[in-house]
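In the form predicted alone, a lone chain appears below as structure tokens.
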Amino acid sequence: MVIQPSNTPLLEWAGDSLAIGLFEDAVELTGELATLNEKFGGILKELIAEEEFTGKANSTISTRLAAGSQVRKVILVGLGKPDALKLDNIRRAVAAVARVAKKQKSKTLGFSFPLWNNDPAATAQAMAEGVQLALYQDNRFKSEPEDKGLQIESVDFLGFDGQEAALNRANQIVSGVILARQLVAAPANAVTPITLAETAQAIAKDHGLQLEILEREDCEKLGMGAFLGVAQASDLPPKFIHLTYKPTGTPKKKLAIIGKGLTFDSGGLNIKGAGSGIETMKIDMGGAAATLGAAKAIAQLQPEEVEVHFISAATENMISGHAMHPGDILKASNGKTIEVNNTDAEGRLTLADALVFADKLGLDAIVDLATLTGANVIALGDDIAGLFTPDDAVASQLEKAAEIAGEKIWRMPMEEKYFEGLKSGIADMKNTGPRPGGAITAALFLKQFVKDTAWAHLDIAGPVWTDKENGYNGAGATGYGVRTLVNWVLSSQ
């Protein structure tokens, strides 16, 4: 599918289907779309009129026009309120489009849009995310395509001319998110702390990124018995993956994104029982396909001024008899002892060390993320990934990076007392408090592994996997939070 600006006009454009956006309440038709009107017959002010369109955010309607027409279909899309208009309402309009447009079996479509803001490139960059997520289909794991019909084949942006440099840099975050949606929706035995490694080696290799892999016995070496207490049950070995992208100058910013890496995550000797989900934990590494989907993008966008350190801690959480107990302590890299009271509390074992190793960097910024806990989905929803962070600066950044990006964040408190929950008899901390405020206290967890940087927590437990179509997002992986940690980086330059 190739996506391109267009400066045909509107009036001269010819394809299969045409798509205009109309914002809610203010569907009369002027100016050249009277004129577009008149063309076609006066179908479109019919079209209106008959099914009562009120211009909605994205809903559609389309009709055929006559034999011989320049344009075979048109499809009016809704953009909401003029005032309330958002990027993602844009993202979301196109996406709705487009699949409608590859229903009906169009290879060729066209988009009249209004500009967002005023803003021509941030619009088109918008809308080339928008078609692309919407019309990707995972078929790797089929023997023959579900889809064998026709497929959009191009798309015109009209209006749009000279947008050449915002539709590149869409698909450069697009091809991020895709990386991060099939990272997360291969099985387990398709993707292993050894695939991730190798997914950092290509990355690494084909631009230009440098490269740390850590063994088990490195690991041992640094004191990481929280993330190898982990590990220490799955016949597969750990990898610590650490990939830096370097500017070709001086930075004047040194970030760092953590992803939990648990690419299966039974439960341990607290083994998930029926009704838990057991079944869909190849997610569990969701954080991690994000920490490396954004490595592909930073790595393409090559923003001046900022180095990023891209790392997850990638293991199983697995049984056997070398498996760690309920009432084993563990000991951290920073010399921090946990008492483990329950396995299946893992991933906060394994961010723990990574924290410790970023925290070590000489950032000025550090975000994990991770699907990390039930509660913040009882708190949230799926659609909100809860936000924790001491840090005003840093939280506003990942706000603002969220809204561009239409990842919905909600920031969360940080109540300290909270952390009597957790405090140990035998050793510093345990590893889960009480069953109310779970997603605070695995924040409070965390925060122990962190002493000289500004540091936020992404618990994206909710959005990472949808189980409908949602907006851009078809049923399944989602690549939740490649495009805030895009966006947060390249403000931060």
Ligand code: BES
Second form
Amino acid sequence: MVIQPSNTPLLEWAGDSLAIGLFEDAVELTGELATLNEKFGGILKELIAEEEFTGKANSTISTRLAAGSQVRKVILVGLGKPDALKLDNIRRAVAAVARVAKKQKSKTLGFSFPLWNNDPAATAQAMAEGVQLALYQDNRFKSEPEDKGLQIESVDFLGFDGQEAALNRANQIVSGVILARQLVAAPANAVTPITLAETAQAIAKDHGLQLEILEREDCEKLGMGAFLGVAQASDLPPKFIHLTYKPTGTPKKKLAIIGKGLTFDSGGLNIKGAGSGIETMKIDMGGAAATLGAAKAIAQLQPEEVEVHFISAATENMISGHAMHPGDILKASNGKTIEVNNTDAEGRLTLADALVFADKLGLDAIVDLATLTGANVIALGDDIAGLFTPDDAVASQLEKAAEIAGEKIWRMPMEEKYFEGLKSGIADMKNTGPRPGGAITAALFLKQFVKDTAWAHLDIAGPVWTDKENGYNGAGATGYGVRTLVNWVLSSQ
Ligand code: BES
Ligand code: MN
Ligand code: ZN
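For the form predicted together with the named molecule instead of the form predicted alone, what are the coordinates?
Everything in the complex follows now, all chains and molecules, and the chain you saw is the first one.
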């Protein structure tokens, strides 16, 4: 599928489906649209009246034009109220159109959309993201592709002449989101610590990043007892992945992105029971997927003044005769001891050593993303990630980055008093506190492993996956986090 800016005037565009974005309560056609309506024999006006189209966000109506017309179908899409227009409304509206056009078996699709914030570059980028993210279909595990037959071949953004750079940016970012979706959607017998490391290697090779993989012995030397405790029951070797993007110029900022990389979470000996969603626990590397997706995007975008470290302590949480016993005491690489009162709170153990590693790199900020707790899903639901940080500046950077991305985050309290729930009689701390406030105690646990660097944690257990189609996300893996991370890195220069 080719997406291109076009300087063809709206009245002259010819193709299968022509999509027109209209604001709520402003669906009377004026100017060029009035002329287009006349040209189409008044069909646009009739369509709006007949279907009682009001321009409600993401609502679509469509009709066929006469055989032999320059346009086969016209699609009207609502954008909501003009003063409430967000970049993400553009993505969602474009996605709604793309799905309709696909059903219409259109090969060519034209868009006539208003500008968001008078910003043609941001608008074109969001439109290109929306189309591609909505039309992406994962056929890797089907013997026959589900959507064979006609595909949209070319997409024209009318009036967006000169926005090639914005479209190129969108493609680079989308390639990172798709990678993250593919990694999350693939089952645990396809995405393993080994293949995650191979994926990191492919990114390094294709896009010129530095790569360091720490094997089990390397991790032992660094004293990563928390990470290795989790890894010890798996038949697969753990891989500690460290990719680095170095800009051509001298970096003004040095950042790290850390992703929880549990390619499967059985719970360990505190095994996940029936109804716990154990069969969905391939998604437990969603943080690592977002990290690698962001690496792929950043490596192509090549920001000039920021260095970024992409890190994941990848393993599985399994059971075997050499599994951690509930109650075992582990020592993390900062010397702190942890009583593992629940082997299913494994993500924080792997992150502990990853955070210590990143903290020693002398960076300006660290963000970790993790499918860390069911408690966060209970608190914020499926669509919203929890943001935990003691640092107001990083919090507001991430909130802005997420807002532009249309990825929802909500700041949660780091209530220090709740650390009492992690007090251990025998070690420095337990890995699991009481059920109430479980996402908060998880964040407080992580905080013990960051000493010198500004740090934020995103609990993405909810939004990595969607059971139903939602905006530009099809049912399944969303690639959540990649676009927020990219925006955060680009805004940090
Ligand atoms: N990977 C899970 C969290 C999770 C739950 C991710 C649902 C995605 C969807 C994590 O390792 C876990 O098992 N957390 C436990 C922690 C508890 C033992 C303190 C949980 O949330 O129940
Ligand atoms: Mn677990
Ligand atoms: Zn887990």
